[in-house]
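Below sits a lone chain in C-alpha cells, taken as the form predicted on its own.
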Amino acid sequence: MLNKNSTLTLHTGRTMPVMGLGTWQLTQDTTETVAYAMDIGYRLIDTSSDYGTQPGIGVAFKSSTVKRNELFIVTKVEETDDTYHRALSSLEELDMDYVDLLLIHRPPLVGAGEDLWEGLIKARSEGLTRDIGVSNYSIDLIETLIAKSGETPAVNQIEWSPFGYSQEMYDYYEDNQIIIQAYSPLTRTNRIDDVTLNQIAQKYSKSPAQILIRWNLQRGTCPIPKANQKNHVEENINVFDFEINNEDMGTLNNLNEHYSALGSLAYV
C-alpha cells in the first residue's frame, strides 16, 4: 500500500516522491511552512524562479535534519529565459548544488521551445539538475521536443483533478513513461463543495481535499497541493491510511468536465 515514503520511477530510472508541497504564493511564510512540511514527511518541494520562494526553501533545508539526497527539489525556468543561466541563478537562490527536476514553466507563444529544451539538456549534462521536463505542455508540443532532440521529458506538470483532466493525455503518458505532476489538484478550493465529492469524503471519514489528493495518488499521478497553514500541510499528507475503492474511483473519474481553476486546461 502507498505510504508517504513511496516513490514513482521516472523513465530515466531515478525516483520521485509520490506527492509534494507546492509553494506558489507562499512568499510570506516560506521558510516556516517548508520546514514544517519536511518535519512531517514531505520530501518533494515544488518551486519556480518566479515564485519568490526559492531563498526561503534554501533556508528551511539548511535548518533541517533532512539530507540533500532525501529531498526532491523541482524548479522551473520561464519561457523568456536563457534556461541555462536561469538554472544557475535558481541554484544560487536555493543555495544548492543541483535540483532534482528542472522544467520549462510553460511553452512560448510560438513553437515548442526547442531552444529552451536544449538549455535544459545542457544544464543536466553539467550536473545542475538530475532530470528535465516541462509544464503546461500539450501532447503535440511534447512530440515536437522529442522529434527535435531525441529527449523525452521525464515529467509534465499540469493542472489535474477529477473535475479537469484528459484521458488521452493520461494514456499517452502511460505509453511514453512520462509522469504527470498535478498542480492545483484541489481546484484552488473552487470545487471543494461538490456534492458527489463530499459524499465520498464522508464515506471514508476524510476531507474533500484528502479525497482529491488520494484520487491522484491512486491514478499514479504526483499531486503537489499548495498549503500555507500548518493544519492544511498536515491534512494534505494524511492520505496514506485509506484507499478509495474501484466504484468510487469510477465515480470521481466521471466528474471530469475539463474544469480549470485558471480558465482552461493548457494541454487540452
Ligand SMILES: NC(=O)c1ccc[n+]([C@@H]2O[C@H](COP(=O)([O-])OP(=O)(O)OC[C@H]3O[C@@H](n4cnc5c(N)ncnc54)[C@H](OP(=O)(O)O)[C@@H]3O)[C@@H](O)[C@H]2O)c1
The other form holds:
Amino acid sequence: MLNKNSTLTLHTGRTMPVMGLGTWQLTQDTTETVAYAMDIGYRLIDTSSDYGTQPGIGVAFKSSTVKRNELFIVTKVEETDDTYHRALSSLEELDMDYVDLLLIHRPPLVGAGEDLWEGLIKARSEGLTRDIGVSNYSIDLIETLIAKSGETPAVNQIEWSPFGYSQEMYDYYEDNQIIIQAYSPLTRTNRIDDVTLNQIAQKYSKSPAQILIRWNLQRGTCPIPKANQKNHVEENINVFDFEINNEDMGTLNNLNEHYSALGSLAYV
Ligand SMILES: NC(=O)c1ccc[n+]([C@@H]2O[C@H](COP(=O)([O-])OP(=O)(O)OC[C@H]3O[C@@H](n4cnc5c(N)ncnc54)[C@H](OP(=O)(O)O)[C@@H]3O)[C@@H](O)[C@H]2O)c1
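Next up, the form predicted together with the named molecule in place of the form predicted on its own?
Next comes the full complex, and the chain you just saw is listed first.
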C-alpha cells in the first residue's frame, strides 16, 4: 500500500519520495509554506535556480526538525548556464551541502545539451548532487544524451496529467527506469472543473485535485503539485487513504488530449 513515506527507486539505486511540493511562484510565502509542508509530511521539494525560492526553502529546512537525509531537494540549472557553477550558487542559496537531484531545466535551442550534461556529471562527481536528470526532454534528446555520455538521466521532469501525457514516453520510462516527475499535475487548475474528473472525485469523496495526484501515484509517476494555500498543501498530501479502481483509472487515462497548461509538451 502506498503511504506518505513510500518511495520510487531510481536506476542508480537511490530512492525518491513518491510525491513532492512544487515551489514555482511561491515567492515571499516560501518559508512558511515549505515549513508547513515539511511539518505535515512532504519530503520532496522541487525548486529551480530561477524560481527565487531556494533561500526560503533553506530557511524552512533550518527551522524544521526534519533531518537532511530525510529530505529530497530537486533543483535545476538553466540551458544558458555554466551548469557546474550554477549548482554551486544554488547550494549557497539553499545553504545546503548537496541537493538530491539536479536537472537541466530544458534542452537548449540546438543540440541535446551535452555540455550542460557534462557539468552535471562533474557536479555529481564532486558531491554537489546525488543524482542528475533532465526536464522537458523528448525521448530523442534523452537518447542523444545517453549515446554521447553513457549516462542515463535518473528523472525526466515534464508536464503530465490525465489531460496531457504520452503513452510512448510512459512505456519508455518503464523500459529504461527513467522516472517521470509530473509537473503542473493539477493542470494549473485549468481542467479542474472537468465533468468526468468531478464525477470520479465525488465517487471517492475526494477533490478533483486529489484524483489528479492519485492518478500519478498509481502509475508510478511522481507528482509535484504547487500550493500556496495551507488547505491545498494539506489536501494534496491527503491521498493515501483510498485507491482509484482499474475502471476509473482507465476513464482517467482516456481524458488525454495532449493538453498543456504551459503551451507545449516536450514529447508531442
Ligand atoms: N520543469 C519545468 O519546466 C516546470 C514547469 C512548470 C512547473 N514545474 C514545477 O511543478 C510544480 C507544479 O506545477 P505548477 O505550479 O505549474 O502547477 P500545478 O501544481 O498543476 O497547479 C498549481 C495551482 O493549483 C492550485 N492548487 C493547488 N492545490 C489545489 C487543490 N487541492 N485544489 C485546487 N487548486 C489547487 C494552486 O493554488 P494555490 O497556490 O493558491 O494554493 C495553484 O494555483 C511547480 O511549482 C514547479 O515546482 C516545473
